[in-house]
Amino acid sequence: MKVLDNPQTAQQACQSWRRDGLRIGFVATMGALHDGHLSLLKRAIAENNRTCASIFVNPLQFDDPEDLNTYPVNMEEDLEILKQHGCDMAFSGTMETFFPEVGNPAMIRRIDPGPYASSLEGTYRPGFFDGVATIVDRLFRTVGNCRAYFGEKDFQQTLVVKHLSNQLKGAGIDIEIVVCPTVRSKTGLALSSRNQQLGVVDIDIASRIYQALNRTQLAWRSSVRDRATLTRILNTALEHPLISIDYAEIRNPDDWNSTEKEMDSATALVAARIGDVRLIDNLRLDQPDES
C-alpha cells in the first residue's frame, strides 16, 4: 500500500492510475477506523480497480475545540488496518498542504454546503457543513473523478456530499456517490469513531437510540404515516434520564425541506448526548421488512 503525506502527491498518483484506464474508488474518513468504515472499504475495493482513502481530522467541521481536541487520533494503526484490508493507496495532509494556495488557515474559503445543511445538523453544529464541503470539496478534487464511497448513519451529510458531486461536474470532475449501509454492533449501536469514548453503561444506554428508531418504524408499518404521531412515538421511546436529545424529527428523504404532515416516505434521525458524547443515527421507516 502506498502511504503519502499530502494530498498533490496523491493527486498525482490518481492521475496515474486513471491514465491506465484504472477506475478509482474513494473512501474520506478521519481515521480512528472500525467496521463501518471496512464496509465502505470493502465495496469500494469490489466495485473498482483501484482504491484510496485519506486520514485527515478536519478542523473546519469543529465548532467545539474540546471535541477536536479529543477525537480519537491512532495514525499507525489506521494505516495499518487500511494495508491488512487491501487499500491500495492511504493519504494525509495538514491544513497547509490540503490549501496550499491560503497561508492563513482562517482564510481559506469555505463552500458554501447547499440547501440540505440548514437545519437538524446545521442548526446544532454551525459552521458543520460548511466545513465538511470545503475539505470534501479538497478531497475530491484531490482523487479526481472516481466513485467515493459514504456511510448512511450521517445521512445529512450524504444529501450535502451528493449536492457538491453535482456542483463539482461544472468543473469537470465527476464524482459518483455511493451510500452503504450503517454499519452496528450486536446492540444496534450505529458503529462511530465516537464509540470508544463510551463506557459500558453508557454503550447500554446509548442503544436506546436505535431501539426507538425501531419502535417507530414499527408504527409506520401498522400505517401510522402523521409526522406529529411518528415524532412523538420517536421522543418518547427516547426518554431516559441520562440521554439528552439535541433533535429527533421525520424527514421525507426524498424532499428534505417538505413540511408535509402525512408522509408518503420518511426517515427518522436523533442526534443525542450521552454524557460528553454525541451520537447520531438515522432509519429509513418505509423500508420493506426483511424479517
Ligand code: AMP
The other form holds:
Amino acid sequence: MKVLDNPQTAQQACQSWRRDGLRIGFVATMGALHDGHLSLLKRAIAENNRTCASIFVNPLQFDDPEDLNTYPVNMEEDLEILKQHGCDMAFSGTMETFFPEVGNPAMIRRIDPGPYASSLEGTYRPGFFDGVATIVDRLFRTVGNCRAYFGEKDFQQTLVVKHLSNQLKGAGIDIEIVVCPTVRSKTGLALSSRNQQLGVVDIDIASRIYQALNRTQLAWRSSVRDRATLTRILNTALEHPLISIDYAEIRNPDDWNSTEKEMDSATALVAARIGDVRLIDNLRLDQPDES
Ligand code: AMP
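Having displayed the form predicted alone, please output the structure of the form predicted together with adenosine monophosphate.
Now the full complex is given, and it begins with the chain already shown.
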C-alpha cells in the first residue's frame, strides 16, 4: 500500500491510475478505524480496480476545540488495518497542504453545504456541514473522478455529499456517491470512533438509541404513518436519565425538507449525548421486515 502524506502526491497517484484506465474507489475517513469504515473499504475494493482512503481529522467541522482535542487518533494502527485489508493507497495531509492557496486556515473559503444542511446536525453543530463540505470538496478534487463510499449512519451527510457531487459535475469532476448500510455491534449500537470514549455502562445505555429506533420501526410496521405519533414513540423510547437528546425526529428521506403529517417514506434520526459523548444514529422505517 502506498502511504502518502500530501494531497498533491495523492492526486498524482490517482491521475496515473486513471490514465491506465483503472476505476478508483475512495473512502474518506477521520481515522480511528472500525468495522464500519472497513465495510466501506471492502465494498470499494470489490467494485473498483484501485482503492484509496484518506485519514484526516478535519478541524473545520469541529465547533468545540475540546471535542477536536479528544477525537481519537491511531494513525499507525489505521495504516496497518488499511494495508491488511487490501487498500492500494492511503493519504493524509495538513490544513496547509490541503489548502496551500491560503496562508492562514481562518481565511479558507467555506463551501456552501446546500439545502440539506440547515436542520438537525446543522442546527446543533453550527458550521459543521460547511466544514464537511469544504474538506470533502477538497478530497474529491484530490482524488478526481471516482466512486466515493459513505456510511448511511451519517445520513444527513450523505445528502450533503450528494449535493456536493452534483455541484462538482459543473467543474467536470464525476463523483458517484455510494451509500453503505450502518454496521452495528451485537447490541445494535452503531459503530463509531466516538464509542471508544464510552465506559461499559455508557455502552449499555447507548444501545437504547437503536432500541428506540427499532421500537419506532415496529410502529411503522403496524401501520402508524402519522409523523407526530412516530416522533412521540421515538422520544418516549429514548427517555432515560443519562440520555440527553439533541433531536429525535422523523423525516422523509426522499423529500428531506417536507413537513407532511402522514408519511409514505420515513427515516428516524437521533442525536443524543451520554455524558460528554455525542452519538448519532438513524433507521429507515419503511424497510421490508427480513426477520
Ligand atoms: P468518520 O471517520 O466518522 O468521518 O467516518 C468515515 C465514513 O465512515 C463516513 O462515510 C461514515 O458515515 C462511515 N461510517 C462511520 N461509522 C459507520 C458505521 N457504523 N457503519 C457504516 N459506515 C460508517
